[in-house]
Each structure stands twice: as C-alpha cells, then as structure tokens.
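One chain follows as structure tokens, the form predicted on its own.
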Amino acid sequence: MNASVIIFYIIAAFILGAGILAVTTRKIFRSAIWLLFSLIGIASLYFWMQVEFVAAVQIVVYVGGIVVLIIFSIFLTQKSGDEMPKPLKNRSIFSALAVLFGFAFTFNLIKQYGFKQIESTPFEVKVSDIGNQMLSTTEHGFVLPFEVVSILLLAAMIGCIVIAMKVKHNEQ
C-alpha cells in the first residue's frame, strides 16, 4: 500500500464515522456538527482526487449553504438543546435491514463487474469549460443538475422554516 491508498482509507473512515455519528447521537445540535464534518470529508476526498472546483462548490454549497442553515434553525427553536426520542424498534429493524441490503447490493456490484486496473493521465479543465458545461442545453449539458441544487436548497429552506415554526399548545 501506498501513501495515496492510506490517505484514501483514512478520509473515507472519517467520511463514515462522521456520517455515522450525524445519524446515531440524539441531540440534534451535535447530529448537524457531524453532518457538517461528513461533508467536509467529502469534500476532502474531492481534494484528493485533484477536482479542486467540485470540493469547492461542496463546500459552498453544502457546508455553506445547507449545513449552516439547518444550524440557524437548531438555534430557533425552543427546545433546541434537548435529546430527540429513542428511535422505535420497528423503526431500528427496518434501518438495519435497509443497511444490510445495501451492503449486499453494493457487494454484489462490486463481485459482477469489479474494479478495471487503467492506467490514466490527470485530466486538466478549465473552470470556465466547467461552467459552460454546467450551463449548456445540449445533449452533454449540466443545466438540469444545476436547476435541481437550487431546488435542494430551496427544500433546505423549507426544512429549516418548518423546524423553527413555533408550536402552539392548547391549553385545556
């Protein structure tokens, strides 16, 4: 193994730990700082694979955008420092199974067609080729992508306004 395969394997164990730890803790504060640390190490592993543009636009858009709005929300809210519920069982089998599913699947793609050993030359674009591309109507063109990330951020926003929604107690 080389340096290249150990810095790989490092930043994907941080990528799952993290991810890990954004679904399993139970105050929700905490669950959206490493929701936020799983992002960063994606973008991380995009630094490392030399797509220096697409890190960035991660980071803008995921770390900047949608995990700093789901803070702001956290922090509107009134019982913002509280656990979340314990998870029902039905709710813990059916995680588990789905998991378990898509390890099996992933392992079965993986068995079918494996992993083609290619000898490739670093590829160089231009940022400006990069956005053309994102925003070209023909037939190789990104623009649809582009519109669905708005459209993402826009669910972010909804997300975060129905969580900060103060709710009214009826009185009896």
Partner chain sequence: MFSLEGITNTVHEWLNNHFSPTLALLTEFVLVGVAAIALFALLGLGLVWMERKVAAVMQIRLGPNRVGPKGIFQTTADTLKLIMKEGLTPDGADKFLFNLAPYIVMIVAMLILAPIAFAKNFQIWDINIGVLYLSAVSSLSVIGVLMAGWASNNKYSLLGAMRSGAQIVSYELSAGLSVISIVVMTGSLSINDIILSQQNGWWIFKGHIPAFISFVIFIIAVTAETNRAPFDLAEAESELTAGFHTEYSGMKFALFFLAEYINIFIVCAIGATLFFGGWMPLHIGHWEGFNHVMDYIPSSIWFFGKTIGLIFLIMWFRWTFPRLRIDQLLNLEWKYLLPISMFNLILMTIVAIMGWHF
Given for the second form:
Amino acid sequence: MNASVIIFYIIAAFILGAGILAVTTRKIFRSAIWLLFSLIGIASLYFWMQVEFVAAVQIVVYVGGIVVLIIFSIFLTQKSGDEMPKPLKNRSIFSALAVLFGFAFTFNLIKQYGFKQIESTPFEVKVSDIGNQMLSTTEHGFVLPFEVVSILLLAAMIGCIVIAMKVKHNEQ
Amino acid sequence: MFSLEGITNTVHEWLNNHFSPTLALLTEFVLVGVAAIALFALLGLGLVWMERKVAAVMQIRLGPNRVGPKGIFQTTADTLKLIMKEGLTPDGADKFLFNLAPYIVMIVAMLILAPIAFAKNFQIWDINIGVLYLSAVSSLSVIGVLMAGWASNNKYSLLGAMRSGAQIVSYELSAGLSVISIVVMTGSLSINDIILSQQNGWWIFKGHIPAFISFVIFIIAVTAETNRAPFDLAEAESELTAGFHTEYSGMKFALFFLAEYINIFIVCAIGATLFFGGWMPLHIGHWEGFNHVMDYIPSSIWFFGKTIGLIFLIMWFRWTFPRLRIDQLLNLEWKYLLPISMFNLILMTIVAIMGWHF
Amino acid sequence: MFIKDYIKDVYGAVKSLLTGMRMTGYYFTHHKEIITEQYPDNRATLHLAERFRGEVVMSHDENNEHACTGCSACEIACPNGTIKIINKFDITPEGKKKKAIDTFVYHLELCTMCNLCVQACPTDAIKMAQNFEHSVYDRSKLTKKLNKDGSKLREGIE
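What I would like now is the form predicted in complex with the partner chain, since the data block earlier showed the form predicted on its own; can you produce it?
Up next: the whole complex, starting with the chain shown before.
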C-alpha cells in the first residue's frame, strides 16, 4: 500500500462521510455545507486521478455555481435556521432499505464488469484537444450537444429576464 | 544577488538523494506548507502596514509612526493584541460552522497560491490548466463568507454575506472574460506558458488597446471580488457595522482580516502574471542589449515589484473612491463591464487571429 | 442615440475617477501637505488652526485696562449659564455713580466654546483664546475670574 492508495482512501472516506452527514443532519444549511464538502471531495478525487480539467469544471459548476445557488435559496427561505423535525421511523427504515438495495444493485453491476488492469500511461489531455472535440463535426464530435445545451441555456436566460423585467404600465 | 530561482530544484534533488520518494514528497509538502504560512504571515503584516501608511498619506495624515521606525512594527503589535483577545462565539450561533468559516477562507486562499509563479522555476504546482484552476478555486472563497454570515445568527452578518455573494458571483464573469482575453492571445492555460509568451514584451503593451481595456476591467472586477472599497458593501461599516464578520473577535477575526490581504496579494499576482509578465523582466522586442540589462535584476524582484505596484493601485482606489450602492454595483457589472468585456473579447480574438499583436 | 450616450457615460465615469485619483495621487507624492500635529512632541512649535476656540479670555492692555462695561450681554447670550457678571458702582471724580464690573465669573467646565458671548459683546472686551490644556486636579479651579485684580475700564468706552 503506497501513499497514493492511502490518499485515495482518505478522499473516498471524506466524500462518503460528508455525503452521509448531508442527508442525516437536521439543519438545512449544514446539509448544504456537507453537500459542498462532498462535491469538493469529488473534485479532489479528479485531481488525484490527474484529470485537472474535469476537476476544475467540477468546482466551477457544482461548488461555485450550484451549491452557492442552493445556499442563496436557503437564505431566502423562511425559518430556515430551525431544526427540522425528526424523520418518521417508517420513512427512515424504508429509505435505509432503498439505499441498501441501490448499493447492492450498483455493487453487483460494478463487480460483474470486471475492470481490466491496463498498463498505466500518463493520461494527459490538452485543453485545446477538449475544445477541438467540443466543436468538431466529425463522428465523435460534440458540436450538436454543445449547441443544443447553448440554446437551452439561452432560452433559460431569456426566460429569467422576462420574469424579472419590470412591466411599464401605460395608464391613460 | 539573492533570487528564488532554482532553489526548488536543489531542495528536490537533495531530498530525493537522501530519502525514499514518498518521504521526500511528504517533506516537500511540509516545506511548502510552512513556506506558504510564513509568506501569509509576512504578507499580512506588511500589507496592513502598507495600507495604513498609504491611506494616511492620501488623507494628508501621518499614519502609524510610533512602534518601530516609521511604525513598521505596528501590525506586529496589533497581531499580538488580537492573539490575546478572547475568541467569542455568540450564543445563538451555529457553533461548528461559525468556527469553521475563517479556516475555510484561509484554506481557499492557500489553494489559490498553488499555481502562481513567484520567480523563474519557482512555482508550487505547474498545473496545465492554471488559469482555469485559479478562477475555479477563487469561486470557493464566497462559501466561507456565506458560511460566516449565516452561522453568526445576526441580521447584519446575513445581509453582508448575501451582498458579498451576489457581488462575487456577478463580478466573477467579467474577471473571467478579461482573463480569457489573455488566454486567447497565448493559446494556453498554463501560467508558465503565459509568462514565457511574454518574453518579447508584456501583454499589456503587445495587445494594444484591447489588452489595456481588459486590464482595466480585470482590476475593477477583482477589486469587487475581494470586497474592497469602493465595492465593500459586504462590510460597509456605516450600514452593516462590519458585515459578515460582525460577530467575530480575536484570532478568528484576524484570520478574516488576513484573508482579505492575502486575496488582494493573490489577485494582484494573477494580474501581474497575465498582463505584466509575472517574473519576466521588461523586454522590448529585439533590443538585445536592453533585454540583457533587464535580465540582471532577479526574477523574484520583478514579480514582487509588479505585484506590489498593482496592490498600490488597488489601495489607491480604496482611498479615493466613495462606496457604491448595491444597485449601482449591479448596474456597473451587468450594463457596463460585462458588455464591454464581451465586445473586448471579440476584438481580442480578431487581433489574435489576424496576428496584429507584436 | 443609445450608443453615443453609452460611450459618453463610460468616458465621463473614467474621467471623473481619474480626476479623483489625481487628487489623492498628488497628496501621496507631496508629503508637505500633511497636516497631522504630533502634539506632545511638538508642543513648542504647535500650529493651531486660526479659528480654533480654546477658552474665553478678557484682553487687558499694558495699563491693566479692559473694555468690559459690565453690560451683561454675554451673560444673556450664553446658552448654558457659563458667565456670571457681578457689577459694582464706582464714584467718578464728578461725584456721579457709574456702573463698572466687579467680577467676571467664567465657568470653564460648563463652556461649550460656542462663541456666542464673543459675538454678543458690544465692546469686544472678550475673545476666544487658543489654549486647550485645561485639565486640573480640582474642579473648583475651572471657575475663573476673567478681569484681573485692580483692572479698570478703559477710557472712552461706554
């Protein structure tokens, strides 16, 4: 067991621990913070795998974007500082069962896949390659999904502006 | 003359010759950590003193001048005072998050330090997506502020945190766009490549007017991102006492205070790297003689000189301009900076494609 | 036109910001402008502002004469009862009684240096001095008598 493996287990334990705390804590803001830590843990896992681009995007999108939005909406909610009531016993039993079932299902799938040990060459992707692939029109190019997502975001943005826009009343 | 160049390599070789690779790596981690903390402490002491002096002279005062020559030990005395003070946690606060928040802010500041090149061959981590990493991690600093504002269980803190959040989220856009306009020129995200591409002149000179515009936008946006006047709505003392750190005292307050100055240093270091060539000495095209003379000044001095120059510029802003209102702040970003920086990015792309830069 | 206004806006903003920065930059480079007085150190050469008001004094000339007729205008003008004027009646050489001042009582501990008494004085007998080191160990020392012993009204002032 070398240092790299130890670091992997530390990161994995951090992700899982933060994830469990996120769903078990009874304060909503703390829950968001644990979710944040869990997502940061995933980003650090990407860094550990040396796919820095994905890690940075993970931080930008999830940590800097989505969690900050979640925190903002918590700020704007009433009584968000109170402790939430304890969950019902039935509900916790069923959710534990569901989690167990889901875990068994995915574990089974992963075990059956049988990962091949490949000779590890340094996995390095240049950012320019990612950019080229994103806009290429060849067989494995991503120009169509890229443009579709762009249109979707544009529509969302225009929608936001329309909702937020002040309507000028022309009385008389 | 003393320079930081090559010290890292010497240390690295020496460690690898004497210890196993794992142990050597761990020792390097510890060394980097200690060096970063030492740098932070020095920067905190130095920059606070500098700020107070600059503020004083700009307001026709003298500033600290009692403790040590020119008051240089004033901040040390202040730090001692802050260490001795009681770190109070309010009764209704979320104690865990309240105590965690200052450390989050500091850790984020430390993480951003990683890809910055302090001198030739003196960089903690030459990551290939350097600039993207910087903008990604700097978006984390808002979390610490939001956490502090919420956990204090205080209306001022909460309002300050929300203002700060809105401000950082919106100004990140134009800061990012102005950074991208330099990336367009260099064609690389790595800090090292960006510095090396300025071998025959800094981008602010090579990139004509678009580079200058993006530099101005960058400086405005990072001033807003570090919550400094004229954008210090998050801690506007006339409205919110101290904003998100109203309830903090003692060493925890000191950490927030320190983080503010560390962040200024970092953003100015980024600005110096992108627009003024980082540690690259002042080179002008093919004037070989001139370039050689400039090379005699060590690269670390170039880097710190440029960074401190930019820090002075930001301090100059702080002690000149009045604070903006929240609506003016958002107007400035969304109606002026963002459209201008987008237009500027297009201009920059045209310059890069046509090869009009030197 | 929209674009024209927009550019004008940006230009005006940048220009006004630069004007402000030029001012502070001027102060930053011109250290002679610094107005801070390092008070206990430079007590001898202390420079106070011209209109600084420290306490009320009555000016006496070399013959120990003052200009106060005892009209009590200052006492009436004072908003917080700082001044109390005690009059006496002198006998003039012609044998007439003439009102003159006996004691000009000034309670420094009550005074707010508002300058109203000086403005009210018809004969400019009192003025504001610049002395500001007023601390004493006993409060009774703050009650002062402004006219000097044996002083009298200057000739020709009614």
